[in-house]
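Only one chain is shown below, in structure tokens, and it's the form predicted alone.
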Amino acid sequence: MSTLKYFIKNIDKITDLTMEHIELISLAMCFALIIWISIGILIRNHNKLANGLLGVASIIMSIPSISIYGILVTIPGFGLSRLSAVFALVLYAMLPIMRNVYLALNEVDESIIEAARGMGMKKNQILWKIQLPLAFPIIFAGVRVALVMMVGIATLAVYIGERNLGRLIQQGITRTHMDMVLTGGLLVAILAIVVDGVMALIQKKLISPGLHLDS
């Protein structure tokens, strides 16, 4: 009950909060989308150099999300910055995205493929018209994995001077104000499966009955 009337007293000061954590995981998810979503592709006919970036993405992911923040703020140029809080989610996105799309991409069946070339398609005709509409259930399950991972992970660059609900539970431990720090985990739990439903949604009307893969 004490936590309710703590949200509620302080409700202005929470959405701002939940806004501007949207905003920093929103802001990652455009570049992560960018970045992997390109390299994932080129990479497709590479194994090496693909079997190379997934075992450094694979050891990225293995860090704790608050040594690589500690790592970024020791750069020139990153610092205690939005820059820096970015740059690690955009990291940690790296193999969720990257993976599902190199694999995807890499698993549509090779008849349809030489079927389209039969038909005289060029490379980047089967690219943009066969592979990546039959990859797109698994690279969407991808991003959907990234997003709702970010989430959790924005949380603790309230520790690099962001603003967002992770400030509420760590002045809550501070200040040993359990009603604070209830609510701040509370709404970034909430926030996590919120968005994971959304994706869930926008998944099945995006994507083909046909395609569709088991939420």
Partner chain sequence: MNEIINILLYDAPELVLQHLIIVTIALTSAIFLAVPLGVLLTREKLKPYSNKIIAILNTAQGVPSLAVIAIFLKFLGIGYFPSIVALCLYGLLPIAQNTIAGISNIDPDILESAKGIGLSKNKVLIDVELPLAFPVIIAGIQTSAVLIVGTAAIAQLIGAGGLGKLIFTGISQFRPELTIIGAILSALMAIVFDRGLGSINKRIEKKYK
Given for the second form:
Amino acid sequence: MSTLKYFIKNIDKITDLTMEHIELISLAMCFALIIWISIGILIRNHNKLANGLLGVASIIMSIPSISIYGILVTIPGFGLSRLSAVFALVLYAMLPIMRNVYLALNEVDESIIEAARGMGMKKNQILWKIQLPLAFPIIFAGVRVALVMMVGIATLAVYIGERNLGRLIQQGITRTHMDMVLTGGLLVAILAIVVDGVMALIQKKLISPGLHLDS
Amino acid sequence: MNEIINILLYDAPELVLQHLIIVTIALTSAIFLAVPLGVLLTREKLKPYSNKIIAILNTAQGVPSLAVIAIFLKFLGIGYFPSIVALCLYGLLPIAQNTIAGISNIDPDILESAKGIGLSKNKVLIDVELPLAFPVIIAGIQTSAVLIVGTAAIAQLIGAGGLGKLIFTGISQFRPELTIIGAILSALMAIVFDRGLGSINKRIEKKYK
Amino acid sequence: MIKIEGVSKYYKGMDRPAVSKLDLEIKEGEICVFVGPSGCGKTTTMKMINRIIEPTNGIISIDGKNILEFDADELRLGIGYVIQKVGLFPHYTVFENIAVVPKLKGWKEDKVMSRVRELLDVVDLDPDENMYKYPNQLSGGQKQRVGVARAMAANPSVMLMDEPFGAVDPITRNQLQNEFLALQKKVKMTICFVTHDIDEAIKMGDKIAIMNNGKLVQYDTPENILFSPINEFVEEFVGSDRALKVLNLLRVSSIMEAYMPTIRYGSDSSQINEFYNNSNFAIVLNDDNKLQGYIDINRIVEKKNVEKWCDYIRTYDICLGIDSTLKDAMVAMLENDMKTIPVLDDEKKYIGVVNFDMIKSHVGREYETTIE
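Can you now output the form predicted together with its partner chain? The one shown was the form predicted alone.
Full assembly next; the chain just shown is listed first.
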């Protein structure tokens, strides 16, 4: 009850923090999409390079996000700025997005590619008209995972000066204001679930009916 | 340089041990809770709902670790024990998910023939379902272990101790070397858990081949 | 015309070439079937024609032009390509799948549309019903039909087919084979057809190229392959049941006869009495020569009801197309317990009948003359 009271009393501030939260992950996702999809496409036929990059990506995944922030802020040029926060989020999106692009492009049925080649489609045409559309569901799933993950990791960016829902948790803990912490926790959880749900809806709308109808 | 060696020699061992203990307790309890839960959710009575249950678990998995810690803070309070409970709960989902997936993906023909030769339901579970689902369950435990190692660092916020202490001290005092050492040790621990558990799977694969 | 001269293909780490010094010519408008055990080089040979695989040495030319002179993609735009797994694009509708090559060639929208409709008609799929379906809504046979339509979309003069009917059930396969042969009779493409099934080779091929271990063993007409195998390998590959295989080679068009009397539906009964002395049965036709059925003349005369002979017409449960093989005819006879089956031309008009004795004597004659 007291949590609800806290929420209502501070609704303006909370709305503000939520918007900041969304803004940060949107910004990071734009960069992540451009960077990791391009790289995923570039490395699609270079297995050794791809395995190397995927190794790097999974090491990044195993580093606690809070310490990536901690390291980034000490690098000149990054510091306690939004750049550090965005950069860290982009790094964490590497594995889910790049890996899914690479795997999905390579998983397209060989006979389909052969048919396309046999019909005289150029490499670029095969990539854009056949491989990418067929890989799209898997790529989208990767983006969805990355986005939901970003909601959580962005929370920790409050320790390097970002203002977002994580602030409620951070300040709540230092002030031992439990209603504030709970409000923050619940809102972050809800935001993650909503983002996931919205992505699921978009997924249904965007994917070619030829790819998800039961045969 | 000296400072780094000092940290590694005097502070790190204790914190690594603390971290390891927190993770091990949380992971073990997560396994003992999640596997039976997963098995339960695949039993005949609940089977019609298993798709929905998996969907719910999938969504729940998206809830960020800090949010989980924050939500339980109000009810459990601050300290060592609450951190372990929060970590354990956070680690439950991947294991439960994979237990369900592993068991429901078993070829129905195999189960039918197991029933056909007269195995009781419990026998089928212990001798057929669990062994066949084992690699998938281990994969879930791997995911869970990596998550718990990483989240344990954040659990320092509610007084867990461990490598998180090193990382947060580094951030608040602007001593990147502390953060980096904490991060590397924590990443190493995650990798060791992942590889160690993965090697169990590889050994089993060899046995079957 | 496709000419293959001294073509070899070597792969690294293999002790013998996948294809070795192949010389062969496929004439304009002919179906050449490459057949042989797996690993004999038949598929490799075919894929070298559209440069999916590049030959190590030798020259392949189409209509006198070396294929290396073309840009590989340009070359392929002019060659139809059908593979066993079909390779339909799952995210494209049937229409979009067939329209790929015409669109790549820059055809106008309405021309593409009318071509797709035309092709769907050609492969016996209702355009309105199927055009906007996705491949996963089609049966295996339908997918294969769309695959053939897609390959023919831009009127290629050359078509490559890699086990095109291998993935469908035997009944559908037989049907697709017959339809394709009827189609080929009209469009006369130069076709390179790969299969491992000698029966299919005999049925489909104007010429058969039997390959083994990367080498061409015999290149000849189906008749000669059947009756004058060049060596033991061919003899074994063809199998010991040659007489049965001949059934697959011969078409009803070559043996059917119009020996049975015909009578127009509704015509004067005086004809019936005329027939009475010569024949037991008569075929009943419409004015436009469409088949109505047959009558048992004896029975009609016995019943003394000659005036109303039209009431005694019985219909045929099954008819044969002019391109049906003798095997189809035999199967139809056995399955329907009939001794005589009418044959219809492409417009479904009656042209004659086949019966069991005709098949028997014809196969016997064929066997003797070719052996001599």
